[in-house]
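So this first bit is one chain, no partners, the form predicted alone, shown in structure tokens.
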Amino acid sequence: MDKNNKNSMRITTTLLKTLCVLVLLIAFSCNPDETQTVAEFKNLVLSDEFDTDDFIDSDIWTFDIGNGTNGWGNNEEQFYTKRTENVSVQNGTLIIKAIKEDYSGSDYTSSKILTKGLKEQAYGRFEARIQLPTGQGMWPAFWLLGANCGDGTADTEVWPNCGEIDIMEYRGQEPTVVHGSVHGPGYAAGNAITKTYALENDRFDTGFHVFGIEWTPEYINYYVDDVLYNQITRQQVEEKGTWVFDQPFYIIINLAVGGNFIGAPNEETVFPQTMLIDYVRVYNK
């Protein structure tokens, strides 16, 4: 065999090896076990665009008032009110404001709105476009709670047996990171099933971002803007406890101050702090 033929064979062999490697890489990257299912919910069933300069829509939202038991179970430091100082709608935006003030035995006031008893749904896409506050001790959240949550009597379940889906939680001292979690029997509080998402070259307190989930009987997908960053499956949950996400849940949006998850404000925390919500939307199939 002449030298040119040998060189040609070497080149051909090298190309074939390279092609085989590429085929294998593509095959592995497309392995269905490593991809995440994306459910598409396009039927809009609830939309609050906050497009009137008035109080919030009482057909959609109600309030939790007070400081709860043991700071709502988390040693939080705020007293929730429905005063316009703490919650209002202005220029197409819902504003929840945390204020440092002495009020009914608490050092801070804020607000917590919820759709309990008004708008509850099992499965679907739940999303909100929000700009978050900043600073040590700021704990905003957009989350869902099982409609049967209660004290364990009259067809209710105590937390966490009723289930909780945290679409977005955030520590004010970490302005580039949000958390998405589920809580239930066997995987609650510090043992929640959770994952974080971090922005690159951006912060959650300097602009609006869309936080959402797509929830089906088999999994819950978590999104920030158009990024699918987490999937929690029924199988994954049942390895730790009981899947309790086959019932209606209601929406909660609140801005807490202090608490076990976040820690107390410090001397560098500036008040008032605001959580701005552009819209809340819910879809089903």
Given for the second form:
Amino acid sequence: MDKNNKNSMRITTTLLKTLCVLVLLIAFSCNPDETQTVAEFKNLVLSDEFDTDDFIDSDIWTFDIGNGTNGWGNNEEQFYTKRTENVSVQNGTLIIKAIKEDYSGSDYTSSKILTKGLKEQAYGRFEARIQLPTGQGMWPAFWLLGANCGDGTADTEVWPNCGEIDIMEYRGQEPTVVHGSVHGPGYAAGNAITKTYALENDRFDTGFHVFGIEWTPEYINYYVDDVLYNQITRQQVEEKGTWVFDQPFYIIINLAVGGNFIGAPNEETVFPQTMLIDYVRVYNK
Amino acid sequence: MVQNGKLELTFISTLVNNIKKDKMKTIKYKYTKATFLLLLLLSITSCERELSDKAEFANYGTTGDIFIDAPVGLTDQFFVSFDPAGGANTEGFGTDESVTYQGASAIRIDVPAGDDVNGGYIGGIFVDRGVGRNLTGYDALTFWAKGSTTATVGLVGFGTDFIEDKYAVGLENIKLSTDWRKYTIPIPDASKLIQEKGMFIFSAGGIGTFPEMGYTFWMDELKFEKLGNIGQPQPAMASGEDRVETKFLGDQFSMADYSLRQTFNLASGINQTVIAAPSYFSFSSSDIEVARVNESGIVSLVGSGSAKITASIAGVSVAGSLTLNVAGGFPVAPAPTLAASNVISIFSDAYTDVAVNYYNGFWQPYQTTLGGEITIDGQNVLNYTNFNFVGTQLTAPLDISEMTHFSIDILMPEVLATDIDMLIVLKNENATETTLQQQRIGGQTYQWSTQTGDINDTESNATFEGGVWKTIKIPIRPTAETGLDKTGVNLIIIERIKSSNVTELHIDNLYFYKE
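With the form predicted alone done, generate the form predicted in complex with its partner chain in the same format.
Let's see the whole complex now, leading with the same chain.
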């Protein structure tokens, strides 16, 4: 845990803690026979509940703007803006909206928010409660990137050496499936260490679900709602490459359109599409 | 003629016509007379009291299973076939203990060849043996199926009970693999299904063109399920378009004629679209003094003016709309004045008509024309929509040697005069040869063929006005000119030529006469 960051994390109220414990209890009570422990980190150090309409906390979030280089490296088709059309807070929810429109040479607009330079932390529990969009070509993600990611100069490392932890990625054309992955040297892009999780009798685009990880020096646990579905250990990673997950990371939430991971939208894709984020919370032990 | 009874049938025939459109050209779905009588009874007794405060819904069974290793709660006959008189083959239905998806038994369907003497297609329904089931807790009908070869089954669905068919749902053209696959038919709005008897419907014809090749397919684990992973409803009417049509005061028609569909996204990400009966939809009219829609989706035009019909299913807005511009009352066709002794009538209220097999043969694969006989304000007329061509087949070949003319009254709701270009074909089609006389009507802008039988008579360059009946008298030409063998005319075909803009026709007083 980076001390500087720890000091800057928002102090939480007792009420909120109680609520979280309650939520966990409720979550667990759905599956009384399951003995697995999903979350062990309970000290809330950062939360954004998106409770104030038309307010995005600039102490927590910044924006990536534009269409990136080669569509953010993935041939994505959207242009990210910070306009309220694409990103806003309403009724207790952060709304990221992908719109089909001609904008600065792109066919779509959307938004990407990140805590880069504002809230960065090594290890901990990162979770968000999200309702995902739907349809071919919609690629929302909730992920972490090493704070040292850069062009390799000064103290920076080029991707993937700086590390990436994808807490949730999703293809709009597979509405019951999410993916959790890590990327690093020796296991990046198509060779990432990844696992998918599929809902049996529910889907991700019709209601909210909690997506989270618990990240320690020895492992990263992935969970959806009350189901712990994967553990990636340091040993597993080191069989493929180098464990690069001991430095601070920042949070990214974005809704991409098209790109290598999912393919372009088709004529059945309905626009606009929204990604609704109820909260983002970070805990440590 | 009882109007409601006929209109109630429209949905069935629309559903069925849609099936036919896609695959099986030899199928003639006809519901039994008993069904029709029941429909009449239902229509007649539909003047119900309002629900009183004390009324309670009965608690019907909620079993979702239909066939697991044996039929579950179905009627003793298990399978109720479509009418064999309409070509349905009743021989090919059974169960199989050696080929199953799981468990001891599966349903086995032997789809007949198109020229099978016992009927050229197979299809029917499974009906609940009790008073009907409460299916509100489910969101889809599912089953596993495989074919002896890759093939397409024209229709699967539920909600058809051969009585009301109120909540009929159809999924068209499912593709069979030679391995087991699961098929999912979403329920458009399960809250409607508090007492459903129609557990399953299927219809299948052979492969290829006539005589189609038969094959076998199996179905197993047929049941209603609560999948929970079906979402993103996108209901639509009129193909999602905002359609505008001109109709007549007093007209009645079913919204089932306007492509009512419900689409759900399945867990696989596939958008699954089903044909949904009008009763799943809540329709509303922007002006109930012009157009009213009842809960069965029957629209009644009660006043002049304009009204827009929109709809929703379970609170979700339906894409598309229908704007009705209602002019005055439907004009009565000119009353024929000839003595009956000089007339052979095919369709007229003024004369006794000869027997016909149909006024619309729904010929596949190229015909788009829908409709047939309807009643407007007590007047029997033929109404064809989505028109490209349509045929009337006489039950017995007709000798018209003595006749001098063929008369037909045509009314088009909207007319762009330069776009009228049609053919009327009198045909003698028998086992040895086909002869015909073809008469061009109104056409001036298109090339005319020199095929035997063609007549391009100036007399028929009729000028049409929107909403006005036009009587056209076509001289019967000498056989030497046309080749038509007049001793056995059995087909009358009306055809739109090329890109001519005729889309809706009303027709009346179709008869041969001698001067």
